[in-house]
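Okay, so here's just one chain, in structure tokens, the form predicted alone.
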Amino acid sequence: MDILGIDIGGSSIKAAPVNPVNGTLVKDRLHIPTPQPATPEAVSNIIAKIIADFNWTGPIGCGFPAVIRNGIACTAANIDPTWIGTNLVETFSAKTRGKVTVLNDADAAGLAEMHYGAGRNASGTTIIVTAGTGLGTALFRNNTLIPNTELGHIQLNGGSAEEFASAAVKTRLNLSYSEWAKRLDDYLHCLEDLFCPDLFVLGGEISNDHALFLPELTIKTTVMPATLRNDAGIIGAAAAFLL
């Protein structure tokens, strides 16, 4: 049975139907422009044009940017907080013809890399870390999830990290690579310290390029690119409706 994955971002929202056997997508990828502002109605109608255009009857799994307790956004990070104390499985059900489930969009991407991606055959300590919008993370002990763990928002020079070391600070200020480097650097060394993790998985759009920046880390933790790229989140949001 396919799932239709959604994974909704700060700056854009995909989907695409999902083979969770092998977490393949079964159809491209509608990729879509985040509303702005991302209000709960206006994201929903998102949800139900995606539906449309999928004709979609089935289950469906929502990677969401946002603390997720119980189907409820109790954050609203790189989105609008309107969504805060918004039941997200009751406001995208309403747009649906099936059965919706909703978690953390870091996480699903996390799911995604642990289940058919870099970290499968990891054991112990991992930190997926996506860079995008913002900083999510991932965190997971022998395959398991800890859920919520917004790593991004740690303090770090001051600030929140993401607002110092993100995919989008490397844009607005445009920073080269070897720069952008340095930065990521920080915030890896950081979490080496607090949680003494044995793999780091980068994921996000900005992966795609490790070549041009894995190299200028200094951690002594092993870092691996994501393998799925920017397909986790869609992916992973499809696998947790299994989970």
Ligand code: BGC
Contents of the next structure:
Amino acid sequence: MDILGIDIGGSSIKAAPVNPVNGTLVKDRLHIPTPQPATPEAVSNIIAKIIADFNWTGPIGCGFPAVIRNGIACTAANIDPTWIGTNLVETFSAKTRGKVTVLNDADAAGLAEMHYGAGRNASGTTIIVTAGTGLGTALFRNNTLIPNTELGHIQLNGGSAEEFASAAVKTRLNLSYSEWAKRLDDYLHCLEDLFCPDLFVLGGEISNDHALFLPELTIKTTVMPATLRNDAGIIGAAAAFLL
Ligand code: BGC
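Next up, the form predicted together with ligand BGC, please; the one we just looked at was the form predicted alone.
Every chain and every other molecule in the complex is listed next, the one we just looked at coming first.
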């Protein structure tokens, strides 16, 4: 059975029905700017519109840019702070008859890459890093997700890594790929020292441009670009339903 995958991000909300057997989009995806402020009511109204546009009555998987515990948002770095303490499963379930599951957006992208993408044959420790509005991470040990790692918020150069190396920082400071690659490299060195991973998978909105920055990285760990590109969040959110 197909599952509607919804990837809620700080800048946009993307959604499409997904075939969870092979991890492919069954229809063209919808791409809607995240309302500002991205309050629970404003985002829920977009979710209702997506459900109506796809005429969807089946199961729904949502990726959300926050720590998610038992369906409840516990943080809100790039989304309205009124989400903290909100039960997302209950909030989105009010808009549909289908069953809803919610997980962290980077964990969703990571699940997709590990099951259908770049990490498919990986064993040992894999870290997926998604660089977009925020800096998201998903940590896997032998295909098992350790959820809600939030390694984008570790301290780097006197502040949060996200404020130093996200794609939003690249845009805001008008950095070239080469300049930004140095920042990403510092960040990956830090993760490498802390976790000794066997593989990094780099995804998020920068993944289409990987040829412009991957060759500049100096870490020892193998690095692969995310193969599902910007669809990983949608695919993984849907797949989370079954995995
Ligand atoms: C949030 C994470 C999220 C990441 C990517 C960070 O600011 O804290 O929960 O996964 O952004 O959206």
